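Only one chain is included here, represented as structure tokens and corresponding to the form predicted on its own.
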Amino acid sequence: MAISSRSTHRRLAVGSFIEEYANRVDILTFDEETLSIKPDPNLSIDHPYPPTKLMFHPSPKFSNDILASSGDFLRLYSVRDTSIEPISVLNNSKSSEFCAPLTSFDWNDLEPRRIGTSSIDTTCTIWDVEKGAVETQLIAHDKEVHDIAWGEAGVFASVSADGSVRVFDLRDKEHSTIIYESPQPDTPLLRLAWNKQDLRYMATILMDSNKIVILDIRSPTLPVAELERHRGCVNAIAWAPVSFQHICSGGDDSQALIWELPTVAGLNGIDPMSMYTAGSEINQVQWSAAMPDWIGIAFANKMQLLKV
């Protein structure tokens, strides 16, 4: 699921998750006055395999929205009022038309020509999407890379099945900094979210765990806080776009929780400040930058917008 960063278009993109080749991406329109979400049959497109992530261009300068998806390849689409058209398919495999599946990607807010992708082949690839060319490819981890997030223009972080969070600076591609490792060796880290309002903080989640781990990159290895009020595995996390202290999480307990982080580090036993119970396990959470009062959640075959 993705929410457009364009304030004039209240657009959302949702992708199917069917474990076969034929999947779909649909563009929906949200009307804030009537509180209705409308699909448009013209804005629906076939997608090979389930998209592992969807994301709109972070700072659109064009009359149309640009949407990116990851799966077998990185794909870009142009979304107009009456149509959705493929722009490009980016494949970084030199040796064949096949490539290792992409687990996720992140679009660079500060340099929107850059998209970083993460892959099961242990690499992260930085694309110049305007040129349709690879800027650099790094062997990032010892096992599959599950997620990637940009901090600054040339700095990104990634999480992996090897249980580590690593930070990379494109000015020094030979080195990375490990800022966290799973307490139990080789417990995979699944998702990573970098706080855009305060780049000192990031959050990650562990496989089969009810914890959200909050990290401060100034004090590696020791979490600032561990949020442990979910009664099932956490599946998704999203920082508030306008407040550095708030983060939303969704999990297998069907709950979406909003947390307010303390200004003092090391305080665990934090309770969420608000909660919502969905109809089943929540697998996706998006906090809209263009509409900061709204959080999108996805569960089963439904998508809902929650007013904060």
Given for the second form:
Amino acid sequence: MAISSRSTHRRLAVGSFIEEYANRVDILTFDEETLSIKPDPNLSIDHPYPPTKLMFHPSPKFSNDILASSGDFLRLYSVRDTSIEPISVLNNSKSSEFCAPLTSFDWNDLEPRRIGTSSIDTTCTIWDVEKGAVETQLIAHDKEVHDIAWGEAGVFASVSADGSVRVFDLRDKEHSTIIYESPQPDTPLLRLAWNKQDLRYMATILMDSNKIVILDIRSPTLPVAELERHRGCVNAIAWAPVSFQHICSGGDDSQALIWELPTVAGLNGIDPMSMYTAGSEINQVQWSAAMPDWIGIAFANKMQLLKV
Amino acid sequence: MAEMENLRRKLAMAVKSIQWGYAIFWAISSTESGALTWCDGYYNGDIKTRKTIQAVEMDKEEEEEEEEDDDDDDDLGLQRTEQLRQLYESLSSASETHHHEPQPRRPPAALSPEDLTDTEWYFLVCMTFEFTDGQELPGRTLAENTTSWLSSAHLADNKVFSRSLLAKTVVCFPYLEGIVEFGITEKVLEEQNIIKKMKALIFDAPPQKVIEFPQESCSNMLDHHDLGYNNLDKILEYDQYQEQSWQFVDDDDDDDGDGEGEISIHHNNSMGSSDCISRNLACGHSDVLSDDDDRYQCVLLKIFKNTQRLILGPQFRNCDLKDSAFVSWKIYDGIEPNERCSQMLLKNILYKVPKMHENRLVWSCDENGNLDQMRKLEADDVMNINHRFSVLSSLVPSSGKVDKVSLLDDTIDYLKTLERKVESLQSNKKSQDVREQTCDNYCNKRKASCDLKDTQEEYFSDCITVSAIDKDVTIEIRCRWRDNMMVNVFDAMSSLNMESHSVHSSTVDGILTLTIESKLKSITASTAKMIRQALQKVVGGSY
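Switching forms now, from the form predicted on its own to the form predicted in complex with its partner chain, please provide the structure.
Whole complex next, starting from this chain.
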């Protein structure tokens, strides 16, 4: 249940979540003129177990879209007009034909040959997908790494079950900077989103918490804001692609909230600007630069595009 | 520059004196020969709000108000026109800048697109037009060097007048290096007086104070209803709220139904009033549609695409959200979250899915990594298990959720209810059993002794208890003693294929108590109930 998109084709990829081997990834075409979403039976492919994340190539040079998925391996697919074909299965383990399962990945949009994956074996792997080779593998955390996000071409951050957000610079692989640690030790951090419009800010969510923690990398350890108007746990966050101070979140309370970060926070915390109520728990939120006017949300077995 | 200023003042005076909506000066283009492009104009129509963003402007306005009261209206109008021009420039330049650039916090223009009335939009859209030689009304006027009066512009042929949006009467005449155009949203029949008045003010006249007309002001002009089919009110309908939603259910035969499913779009018309205008145009003149419509779509799209970003800026809070699928946030009206499954999917993705992969790895390593075979085996396994899950789900009343955890929860709940039911039924049954045991009473027949209370009072009752465990049957009989009773009981037992191996009997006060332990010879023989019935017959019937 993830959505991604690309500028020209307005394609969306949705993955199923079924607790068994046979899962699928479907490609849908969204027509902004006629406001219709069409599935294409040809553009559908089996996926072993549910994909933990789906993402399209941020700036494809070729005529075909490239879709990546994470799970047991990092997999790349070529999405053509009439078919979807696997390109490669990337395995970072030299010793075995299996690699530790991946929890997430992020495609570097400034350096599109780079993909960073996060794994339950405490490491992050940086891939050169053009060569299909591992660029580097770092032990990033003390526990499972849950998510990874690129800031610059060579800078990424990751969150982990150990409750920390760490920033890594590929020029100095020996060191990382902890910019946040969850208040109760070892409360896992689940997802991370880096504000692409203003790289000072990133947002993360905690396990069993209704909070969205906004971090400023200039003031480590102390969050600049905590957004706590969700009535249930938060499941997904996405920064606005064209505005530096807006973020959208979706939670177990079935609500998608758009927040505007004020320059000065009030005493009573920050209220969201607007909201949308879905039919059940919102599991995914996507707000893509390719379609800044639309927010995609996924709940139960539905995917909706919401006009912003 | 001074000349331009002068021209605008002239236009202003002229249009105000005749109380029309706007005046535009189309100048002959310096770059493209024979083409007419927007040079200057004066807007004299409806204004939604005088609110502007730049505080400086306000100050200036106030000063001027103090200084020259008479000129007040004139200056405001000129200012408004200038602001509209600025807005147009900021919008069209913004459209050329790169999408990813951070948005300036304040738009350069004093007006924001939300503040415009529809006639102002019309005025703004006019700025995008240009005409080649002989094309349309301004071009033709230039070519023929005459004055043209078009009194039903909204119905006119596309070739004559393509901006058939709001203006119903348009007048053009040549002036200096271009064409002056006047327009109004009402239908006005050709009148030489008006033309004279226009020309008089444009051609001679040094700038002078405007003659004020005390009657209804021009800004009211939109209140005039034209009762024709092109009702202005309808066009100006601003609060149109359209939600379009498509839903489809995936055709794919999805076993679990939770893989993929419904997809829908929520879209509230983003075009606002202007889209309505072109749509209205479309119904009015189906033959005019084509490229003309495209042009508006194009212009409006360009403008609205940019305003989208402005809306997301600081003004977002102020503007109403009618274009959005989102509504203003209020304290709470959502669904109470289910504590049990908080962040369920996310946790499953982060914790369960990796385990699934790991399990598979362990399995396949055991099998010397014959992955394909393992996958197949596992897939079969999963199929089998899934089949059973689906059978289970058909048996258990569901709470609506489709995933396996919920199904198991439902099953647990269901079993618990069933257990309770069994318990309550059993306790009912017990009391009934007591009744049955006592039903063959000496003095009373069955019906009379049905009440438990009665039977407790009746001391002399036959009690027959039969309990069977596998083949072992224990029989207890308590009844009034009589001759041949024991023989009859044993006869009955042997006829039921039973073999007794221990018998205790005692008689106290003429009441026989008999305990027999026996074995059934074959399982096919009678159940405890049948045995009891048979014995009952012996004990009761022989009396």
